[in-house]
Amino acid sequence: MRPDQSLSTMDPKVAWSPWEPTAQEPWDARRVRHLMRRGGFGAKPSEVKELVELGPAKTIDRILGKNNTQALEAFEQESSQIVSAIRSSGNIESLAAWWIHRMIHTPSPLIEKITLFWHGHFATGADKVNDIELMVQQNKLLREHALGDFRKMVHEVSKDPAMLLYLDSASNRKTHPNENYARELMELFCLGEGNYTEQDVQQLARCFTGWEIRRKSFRFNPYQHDSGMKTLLDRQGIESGEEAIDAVLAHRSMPTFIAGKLVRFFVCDEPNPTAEFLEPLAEVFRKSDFTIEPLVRTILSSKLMLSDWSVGKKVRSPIDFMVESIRSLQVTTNLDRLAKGLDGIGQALFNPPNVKGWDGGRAWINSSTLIGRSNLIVDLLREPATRFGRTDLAAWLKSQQLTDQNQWLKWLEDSLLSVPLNDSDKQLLQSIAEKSDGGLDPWKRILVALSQNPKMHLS
């Protein structure tokens, strides 16, 4: 695939069949890192090594934590107490600390990575939940089925507490039937626009009546239930709302509307594959039976993700762009304090801006998040409990035998970007290094000022 060939030029048959290493294109470290940055958050340095060796598939192995039984068992014992503490807390702004900390820690970073997107398909705000509890449940649910069965995940979303609050599911009454659920799981959770029709909401609104919560658990309620018979997205002798889910999971889009979802997020944010590009995906997901773990590794492993074509075709969330650099910098710091400042830059966890959730791609970056980006980097930076591999810049960079600022920013080109610098941004980096101050050394000058060129930004 070469990095200017359009889309429509390319047969879908050949984008999504394995990627194999050539002379031109070797599984090196470049290719390592472009790999856990998509299926991932970023390569720490200890990883990169080892994973060259792996290869691939077993690379996508590790990611997902495969025969690691033992260090993921460790790493939940750990996440459980946190999030305990927080429980016992109240302090429900807490839980995207905890969420950020199990990003850069976690064993299987690809199962982190896809409970993200679940988070921004199935778009819930604590806001409007208000309760640290139904937030963390809807979580684990997410996470539970992140690679598993997408319409048992569908049909669990469909009853979750938190969602049910979030659109105003848990009031509807079959004397009022809120149509909110029905409305977005059609168009935004399962087929997308142009795939149902108004009165396909009404009906599948009726589905859910009587659906309620308590005890922050779901509940049925027969008394508020319509129980009369509904024609749904051309099926007729619908009565109940586990029924109607069946009907939308089965309809022929949801196959096609899915893995073009799961494109966008792993591969590349413009342009959108048409229906027939993604077919070869939406047959991997029927085949499987819609479980979802075929189709990702389809989509990671295969010659339009791996090859040079999809290098830099991203653009990275505020929550990549942070994660990525604390863990190719092995920074440990103010997770609390971060977590505000990514809410500060356009990306709340545990709190999308709607139920779209976030609109990726070029939305995240202008003039004003540009900066804020740098600033976060600044308050990084600047943070007394940040260090580096467990103590100060100076030591950590003779560590890694990084000597003079020239090796400095090659290490950190090689390990932050996708997208190589030329001369001429070399030599801009160097002169914002140099005349800025802010209190900072010029070797987290230099870091800063990298944070601050567009090409940090791609993915």
Second form
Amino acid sequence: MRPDQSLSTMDPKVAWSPWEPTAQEPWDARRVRHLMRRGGFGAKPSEVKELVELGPAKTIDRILGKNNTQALEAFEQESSQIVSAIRSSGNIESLAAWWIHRMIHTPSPLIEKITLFWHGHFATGADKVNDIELMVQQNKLLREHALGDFRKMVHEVSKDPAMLLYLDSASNRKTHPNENYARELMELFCLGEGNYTEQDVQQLARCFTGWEIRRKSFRFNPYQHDSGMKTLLDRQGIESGEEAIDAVLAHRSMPTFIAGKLVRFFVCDEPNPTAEFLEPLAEVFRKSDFTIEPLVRTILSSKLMLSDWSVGKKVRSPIDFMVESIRSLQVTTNLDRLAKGLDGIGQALFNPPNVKGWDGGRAWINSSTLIGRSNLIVDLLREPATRFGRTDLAAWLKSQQLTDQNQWLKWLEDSLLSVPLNDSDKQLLQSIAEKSDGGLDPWKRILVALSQNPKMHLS
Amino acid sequence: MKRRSFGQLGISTCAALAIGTAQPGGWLQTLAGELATQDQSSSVTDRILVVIQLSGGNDGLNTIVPYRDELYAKARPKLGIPSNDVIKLTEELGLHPSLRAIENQFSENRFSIIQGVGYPSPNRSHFESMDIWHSCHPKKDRSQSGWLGRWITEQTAHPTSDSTAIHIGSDTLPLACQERGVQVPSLASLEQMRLKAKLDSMQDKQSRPGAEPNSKDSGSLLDFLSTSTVSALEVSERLDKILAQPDASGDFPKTALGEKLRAVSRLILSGLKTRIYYVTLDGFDTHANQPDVHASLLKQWSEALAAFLSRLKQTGQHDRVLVMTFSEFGRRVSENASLGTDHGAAAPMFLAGPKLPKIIHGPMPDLSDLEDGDLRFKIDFRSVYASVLEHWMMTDSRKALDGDYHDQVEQLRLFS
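Output the structure of the form predicted in complex with the partner chain; the preceding block shows the form predicted alone.
Now the full complex is given, and it begins with the chain already shown.
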């Protein structure tokens, strides 16, 4: 796939077939970083060489697999300790810091990344739910099914207290069905707008009557359930909420809708691929009985994903922007402050803007968020808690054998940028290192200047 | 305000032209444009439009209450506003009690209600309906551009160095303000736009990243990021100067909308040449526990609006600023079982600011003639937009709205 080739001229079957290295497109450090950026939060400097040697197929296995169980166990233990601390502090805002901690330290970055995808997909806001336990419970639910059975995930989300509280659907009475969850289930979670009618919304809402959240748990209240027969999406004889969810999931547009959203998340912000282009993926999804893992595997190992075509085809989300930098530079810092900073530039974890989640792509970028991204880097550089590999930047640079600023710049370019700097970018960055301004040392100035370079926002 | 030197301006202008973004919406403008605005006296080209978007679907019936309508009381046994509580405007209509702050705007003829606004075949998805209001098109033939974005591309007669439109808020830039080649800055707040570490070299426009074409294919993500970066640094610089002046914004309630309108007030009073300000207030999706939530939102809206109008009056600006409020749809006439209302269709729009000829436009909501349980629309929202663009901004509306609404504009007569 040439970088400038338009999707409409590609054969979908070829685009989604497995990528093979060629002389022009070798499996090298650059491609490893690209894959790790999209399928996680960037490669750690230490693992790049190892993954190059491992080759593409085994690298994908490793990304998708739950290897290194020992590390995983230790990580989960640490993570649950943080949750306990948040529980006892009662500070729901700290949940964002907890998740960022997971993203930085997880041995399975893809799991956190795709859980973040599902959080944006089944968007639920802690501000409204206002319950630490329920938000943690939902996050666990999404992580548990992140690569699993999509239908099971939808069934469980439909009874998830946080979701139903967020959508004002905690009570559904026979006489006055609440349409909110019914509508979002079809519009945002499974089918996409235009694949159902207003009639379907009303019928589906009837199926959910009697579904309640009482004392933080789901409960079916038969006295409030409308047990009449409903016709939903041209299917007759549907009675219960569960049957209705199955009918929605069985709709022909579901696999394409989900595949399209995953492609946008992993491969390219634009253009929106056509149903025809997504058909091979929809087929993989159907064949696996709607298991998510084979679908994600097909996407990540595809020609479209691993050829040069997809490099630079996504705008970094605030989380990608920060977490990738932090992992590369082995930073530890005040994560509550970082979480607040991410909120300021458009990505408050556990508080997506609305039930549609984050729009992503170009919507991440505007005057405020661009200035805000640079300011967040400055804030963290000035934050006393910020450490590089448990020491200060100067010592860390020495430990990495980065002794002059040109090397430093090259290192940053290799580690953090998907698209290389041009000569004038480099000249500017070098001149910034030489002039003393901004109240920072030259090494940090280069980092700040890079945060104001458009290429820093590309993935 | 210090004018930029010829040299600096020339460079940034050429750079902007080179990357094909020197649209009237950008902060980078031609020298001719800068000069033209210097001795521009107050005129219709000074007029400002502030759009307030109530996101989530505002319950029109509980905002402007048909308090004597028996069908209203019947459909809203729990949620209906009792006639004793409404602030009566006419024999039939009254304001929600939380709208006390704007009551006096009516006696001064500076507030209009346009009843029954909507569009054919109403869509009840928030996102789709909002997109229809923003783009003026139903989904099937929609381009990724909005009515204000398209309007901006036409405002070439009086270009200034200031952005034609500004969105204040940390939400995504509304589709209404989008159009290819147009950069409408989104400012979470004025203060947030200051760079914490200013690098002198980055202030040198010639060498700024993005000041030269990075990529051959215009329209690529990198191209977009480059032009956005140039624009952000320009906005930041301009705001640095504005924030260095004394704050003339006045007293505002400490609410989300209050803060946004305070920022708009500060920008207007600083002499910025921006014509359109866009702000949103979210939370109107009242499926449950509507009474408290809705009352507090209406209070927030009306108090922020009242503070804004009062500040404009104090500073003699109130005849040049129009505030237009809308929501993506109204709500179902009948209440639901969760003490709330579901998505509906037609609802009122509001104009405020200058002297307006009439308090209420459009017929009374007819609760006996519903479409799927919702009010039928009587006035197309595009004819309201057209009136604002034609008779307030004094510009042609056809390109912005992708249609000719002159007949409806004549019928409506929203402005004297």
